[in-house]
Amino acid sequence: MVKTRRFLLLAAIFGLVLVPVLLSQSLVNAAIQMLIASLFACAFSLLCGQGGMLSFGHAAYFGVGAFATVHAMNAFNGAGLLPTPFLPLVGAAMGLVVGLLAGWFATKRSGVYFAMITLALAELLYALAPHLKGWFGGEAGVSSMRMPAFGLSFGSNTEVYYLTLIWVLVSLGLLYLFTLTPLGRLTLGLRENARRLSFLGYNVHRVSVLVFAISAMFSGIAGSLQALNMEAANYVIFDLQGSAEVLLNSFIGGVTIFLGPVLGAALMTFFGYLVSDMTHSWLLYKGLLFVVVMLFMPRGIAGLVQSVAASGRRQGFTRLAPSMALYAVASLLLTAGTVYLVELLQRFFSQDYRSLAVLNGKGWPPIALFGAQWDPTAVLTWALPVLALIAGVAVLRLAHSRWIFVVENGECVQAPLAFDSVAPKGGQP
């Protein structure tokens, strides 16, 4: 089992060195804020996964050391003590710092009032930033442009995305030990039962502050590294969005193991760079996608691959095949019904079409969707998407009986989704 992580590992790490080989210079300028987002979603679970703290403004240290960034590429012209490839080493002290200062305040309190203090510090920042011209620069923002430094002339994607890599290597590399240390045990330990951690001595509140600036350090790593890609830093990057959107990815992915934010943001930033040019929907799919893994996946997508997985070596893959196929079958169904309802609701209600259809002046005009007309009024153009759902939601209850009947035949295993509202009477595995 050892081995075949380490070699699933080593295979990602020799397709991410592939990128720019394989893919398209817009795609590798994609896969550049994969790497950031993969990075700043794992220190966010450091704080929130393995801390047990939900933070809801951790975008102020990415932002932080975004901004951090850019004036050290402005003062050191990418020359002297800090070229252009240590450039994130001005970010990781400047998130270090406001991580302590912030994490001293926002740690003395715990549950809901530790995430409201996160989100005023965080709303405060934000609030200031435009004000503080010569710090944040406006609402203009500051600019700044890599320098070459050791033969690297840093102006194509390409240098950028390798450099990136090896940071985000690296600071994931630091993020898995630092789990091994003591002080990681402990953060564990916050997470289960702080008030044991208390009565065995520890100083609850100094660990929490270690971890809460520990996480801020790398989350400004992230940010410089975004701002070395943007070679510019704006007040927006504040925003309450930024915190949503790690948020969203390491929950999505499975924000209590280790690599699953990773897994979790890299999808998500791939379907926000894909989707959204093909419709206006695009927040909509990744808000039900994230009730959808909120729902039946609580570990996330890393902690579903972990549940099949133990199931297929449990049980044997090619008794749970007809499982999973019919999970698949489901999963198509249920997508197939949903995308096609929404983008008709969504070209339904439109402004334009309603316009289109005042100015036809004979009823609602045929709607065009996946190269077809519908017509609104026909009752097989509602009927279809309802009917996929009905299918999908029938399949998916099928392929549920059949996975607890496979496992309540052999060996107990948990069932991959979190769906007992349809299984059966005395069908929990």
Contents of the next structure:
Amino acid sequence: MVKTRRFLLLAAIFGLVLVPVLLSQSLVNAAIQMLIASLFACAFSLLCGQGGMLSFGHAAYFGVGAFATVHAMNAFNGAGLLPTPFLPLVGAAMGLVVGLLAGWFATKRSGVYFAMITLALAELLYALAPHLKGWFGGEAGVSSMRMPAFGLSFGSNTEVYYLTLIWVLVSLGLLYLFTLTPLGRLTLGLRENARRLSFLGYNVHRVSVLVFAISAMFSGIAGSLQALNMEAANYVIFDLQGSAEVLLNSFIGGVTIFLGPVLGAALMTFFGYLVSDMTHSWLLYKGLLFVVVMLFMPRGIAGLVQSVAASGRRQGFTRLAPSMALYAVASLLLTAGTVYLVELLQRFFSQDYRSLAVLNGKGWPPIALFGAQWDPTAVLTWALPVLALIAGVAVLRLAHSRWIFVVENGECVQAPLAFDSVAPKGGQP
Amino acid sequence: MISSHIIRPLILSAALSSLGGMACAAPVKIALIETLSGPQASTGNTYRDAARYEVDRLNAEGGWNGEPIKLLEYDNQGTPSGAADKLKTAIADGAQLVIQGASSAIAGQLSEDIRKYDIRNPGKELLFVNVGAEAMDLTGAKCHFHSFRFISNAQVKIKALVAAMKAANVLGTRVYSINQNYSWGADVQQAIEDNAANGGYEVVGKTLHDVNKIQDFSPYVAKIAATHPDTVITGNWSNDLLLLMKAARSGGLKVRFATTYMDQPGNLANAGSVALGAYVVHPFDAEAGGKKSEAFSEAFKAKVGHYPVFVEPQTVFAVKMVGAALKQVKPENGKLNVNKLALAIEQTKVETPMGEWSMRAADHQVLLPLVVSVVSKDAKFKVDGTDMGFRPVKLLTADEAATPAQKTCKMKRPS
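Can you return the structure of this protein in the form predicted in complex with the partner chain rather than the form predicted on its own?
First the chain shown before, then all remaining chains and molecules of the complex.
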């Protein structure tokens, strides 16, 4: 188990190193975005997943890191004490300082009140930023330019990618190591039972502030990398949307599992990159995805992967394969039906289509979708997606009952406990 | 050693593609990077519709170099970072021109990104066609050779508004300035103060308020009423404009409103009779240009489904100007030289239904005619399905509307 994990990790890092060699420039840019979002989500879930403190305003620390970096870029010109590759240190420092300050206030309360305070602090920054033109550059933002350092020009996407990759890997490594430290273990204690922690003699407020600040520090690094990539920062970065996105990403990935948020952020960012130019309903799909994950996979995608792997180890993958295939067919059918229906409705209700219908003067013209023309008045046009959805639900139920049958009636192929007791040495709550 | 069955096809395909490059020219690709999803999508879609309309028209005239001009559409997701991403994709897709307009924040990002890209990639430059972002900085401290603004700014708009209202004798001598507290509102307030001498008025009060956060404007209205102004000039848009005007009406305040965004779709329907008598300055009015502007309006409606309003006309005229400049530039090895196009745009003058548009070389600010209209039931073209529309008061030529280039603009031109 440990060996396979290590092997998978090394393979993943090797794959990441090869990205700029294998993929197009625009995909390399998407990869940079995915890395940054991953780090941000991981920093966020240190607070939320491990510490049990749900922050609604984490974009603030991300943004603070970004602005600090842009100003440092302009001030140092990438020379002297702070060459371009070390700029994220500024974001980290600024994130830490602001995190300590904000954390001191926010962690005075817990639960919903904590969330509201973080939200208020972030909104405060968002409301203030456009007025402080000297700091935040007003509507046009603050921009800068990456300066060459160590013989690298930092003009190309590839160089920025490697810079981002190194920073993200190092940060993720540090975040993982943090979970192994005594303070990291205390973080879990905060989530599980803070009162008990205080009875044990720990200063709960101080621990919470530290966790908050460390989370803000790594968010600052992520913001820094974003500023380096974009060579600019704009007060829009403080918008609630940023805070909401990292929350969604983390929960979709699985906020309580260390690499879950990384998975979620990478997937959702790539989803946005891929789908946002294909359809204008991509935000709706994102929302649907979130709802589906929250309803059926409360531990996120990473949790799903974990439990499937665990069942597979217990029952044998060959015995589960048929029901997995059925699950795949069911999700394909459901996705196809939903996408078809949403796209059809979106086109049907779009302004373009309505004005076309008016101009034609001959009722509803056919709708072009998936390379075919669909007559909106024909029964088949609407029956097709509905049938796909019904079939999807039917297959889903079949898959589910088969899965239950195999899990309940199969004898264990391997003794699971012997393995599980070796594998997680901590870190994963 | 790499076997030859990999190398050979590679060389062959490289040779073929270079041959292909010589035989048929690359079409000019224009990237529209606009907000096409989320709450701001309706504005992004208007820019897109107008750009599509004019590109189609240019292609019907033969496109450029015998090839149709391609309009690529990207969704910037409403954020500067989203726009920066999509710009990279657009560059990878081979776009040479970038159109955007809906937000000054996004325009600032795109303009700066394009400036940096052009410095790093000489010979492969991009051009920024700003069709709607009005922040002063974009033709001021952030101006550069590859960025063109095809819309007015706060100084131009307020100067025209004041001049026309004064000529029509409806301005009065006491003016109140109320604006949203961010760069646009601050620019408008500055312009209102700057034009006091020209307009022969005194600024009796000024307010900057939160953007899109205030539900009840009655305290502001009380403050306005206390100063007894004849006219309230405001750069407010959307809800902030409507709520302000409604609060003024219900507070019994008898003042004239002079606005810059009253013609946003939905505003008249939403405001109802409160809007009657409000003045607005805008780049196009279907009545103001006589037969020519009516013909344009009908042609636009025949293609798009509604009369051109709000930001649509300016987008059409901007693309028209770019198209006219393209005609002046000859392809080099089948490709467009963007620097030559930029120089051509500086020389281009196009006739629009409102009058002549031209580009000022000093700061790449377009010089455009503006119309000042009043909301009235006598208007020929009704808006939003109401019985009201915009009746032109005065059409100002580009010369009359122009304001001097900002001193902060220091443009480096290619030598």
